[in-house]
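The chain below stands alone and is given in structure tokens; this is the form predicted alone.
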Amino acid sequence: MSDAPEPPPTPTPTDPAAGAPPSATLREAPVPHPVLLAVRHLFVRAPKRVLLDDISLELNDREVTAIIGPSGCGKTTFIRTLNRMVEVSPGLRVEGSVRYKGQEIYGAGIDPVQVRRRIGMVFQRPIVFPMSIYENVAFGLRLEGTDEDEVEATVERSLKRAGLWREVGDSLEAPALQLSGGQQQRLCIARALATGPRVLLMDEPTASLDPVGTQKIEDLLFELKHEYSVVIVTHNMQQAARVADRTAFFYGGKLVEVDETARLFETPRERLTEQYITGRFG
């Protein structure tokens, strides 16, 4: 992997599906500033609406950032574009720039799975595998075909980095979806941290979990925020108050404001994000 530097970004339209066959790796160079993802003039064209138009925003290294806003505003489909999951859904097209290190993710034969493993995603709803908690953890790194003796090295490493190690590490061969709600998204947590991501995406990640499970997610998100760089979606924007260093507010598809959370909660610069924030709409 190259350590030369990047020429300034140029959007440039670029459709994900007539990409050329993936060969070219994303390089592991030192982040030169603490930028770690720049997104430029990004839009996601559906074929009969504009799903995202016109996104700049730039998310920093060690750092939570919140994406708050109504129902439909883009929120999911902004950060799906961030490590090429949006190409899963037929029929959306991404335009724009999306870099990684100062490197463009969509470019020419860059590999979407290898894109996955540098930037993670856990969902809504835990998507817990039929196998063991073990197993569960080790099953990205067996895909790569790591050794055994670093597989399990990493999977108590993650557990450990998910805050499960604790109430599992006795347990490691029980099926995992003995787990708890909570337990279980803590798992998923530890599986998308297995594969060594350097920023880690969260959809709603405690939507579907209890007060306890919550605040044990949330709780979790001080301490990742040490290692990488955290981008979660949540309609609750007390969460985002709680947990956020910087927050972002969609609404129709466009980043109306982004600034860091105390200020954008206390003295939002425009005044859309002012009526949500009270509660006019959303």
Second form
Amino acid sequence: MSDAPEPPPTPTPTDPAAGAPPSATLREAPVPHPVLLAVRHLFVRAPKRVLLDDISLELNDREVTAIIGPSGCGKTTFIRTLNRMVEVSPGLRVEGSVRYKGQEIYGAGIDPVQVRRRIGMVFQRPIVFPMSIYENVAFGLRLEGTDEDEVEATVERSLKRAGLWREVGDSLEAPALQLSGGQQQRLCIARALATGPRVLLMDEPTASLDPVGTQKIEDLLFELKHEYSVVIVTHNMQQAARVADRTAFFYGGKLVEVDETARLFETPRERLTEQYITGRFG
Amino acid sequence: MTPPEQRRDLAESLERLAESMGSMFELSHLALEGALRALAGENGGSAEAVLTLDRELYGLKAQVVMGCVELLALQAPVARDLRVVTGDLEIASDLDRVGRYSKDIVEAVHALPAGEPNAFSALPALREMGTLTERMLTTVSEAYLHGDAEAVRHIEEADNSVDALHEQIFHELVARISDKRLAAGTGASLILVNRYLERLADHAVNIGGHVEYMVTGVRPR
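Could I have the structure of this protein in the form predicted in complex with the partner chain, to go alongside the form predicted alone above?
What follows is the whole complex; the chain from before opens it.
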């Protein structure tokens, strides 16, 4: 899967003396981030039921999008379609389109492993391998045959981005399983970052963590969204309200509503959304 | 789907809040009525009652603010629940001001020299302004209690009428003071009353905007 370089940013005239036309007006409206993942008419069918029913949704670059909804609404299935992890589950059929930077990820000849390099995933419970901290982060790079100098630099960079370097930088050879639950989850984030993704999918990443570990992951999300697009599935609506720029509400395999988070939690358009977020069902 | 009992604690807190707000609306009506009676020269103990009502409204506002803060901290309300809580915070402040201006009117009337005709007789437009303001407060109260955003749609038009009367009365009072038909002290008190009634109508407009926001999610301008 190719990852075409992005066009250079359009210069923004800020100083009239530096050549901006005197008639130029300041743009007040926020400029939306470009769409990184575009989902169109997505269906996922199990042998006897429809898990996702005609989902169309755009996920923007450098934004956090939260997916909320009651258990079984299809939110986990949805994010697993975004990097073809859904194909790991036998018997599921995917129809529709998922485009990453305009390129169809389910297209003929597209290698799912390459898709997952660009669109990484962090699971509900930290999946830590019984090896050192260093080797856990280096794992994906080793599979790609990356040379050792680059592996070393990438491990350090990834641990720094995951906010873990200060805690483990001097004990990289220690067994990763000795880390706390919160540290293990940030280690998994570092491992996902090491392969150079642009999108991070997080499936209830704080479900197994205590409040301190949860706070660290939420703080980390604010940092990560400067460089990545993040999609987070959460049962915790307050978490969605705290961390997400946009929030999508799923119910019964359908996308009921998606909007800016503040708007969705203040003035939802759909009655079903209002009932769910006010805790009046589900 | 299960019924709303799932968040019983939230529902009970919102009910308590609604009761306090209902009391605030009722007492603010009584305060304004007392102030208008004082302007009509029908005192009969209503002045003292207005001073008490002002203190009661202040206490209720503090109770509403505490209730809202507790709700926000413990229940994390969203959607309409959130709009009700934030709207109540604003409206409680407006109703507290209704109590305060009613008290100020009563005090201004008290400062008028004895033996002169009552303010409404001296300035019939002031009676019209008081009637309009009272009607505006009734409109927004009912809109609040029934969750009816449509009812407050024309509240700004009523306020424009009050503003026009305020302007007219102000010029009339300045003219009377200038050509010595009115003592400066009396004129100053009536100018203040004129101003207080105009502000009362503004608070009714504010309340109308908050009701519209609570019901529809559209923020007041």
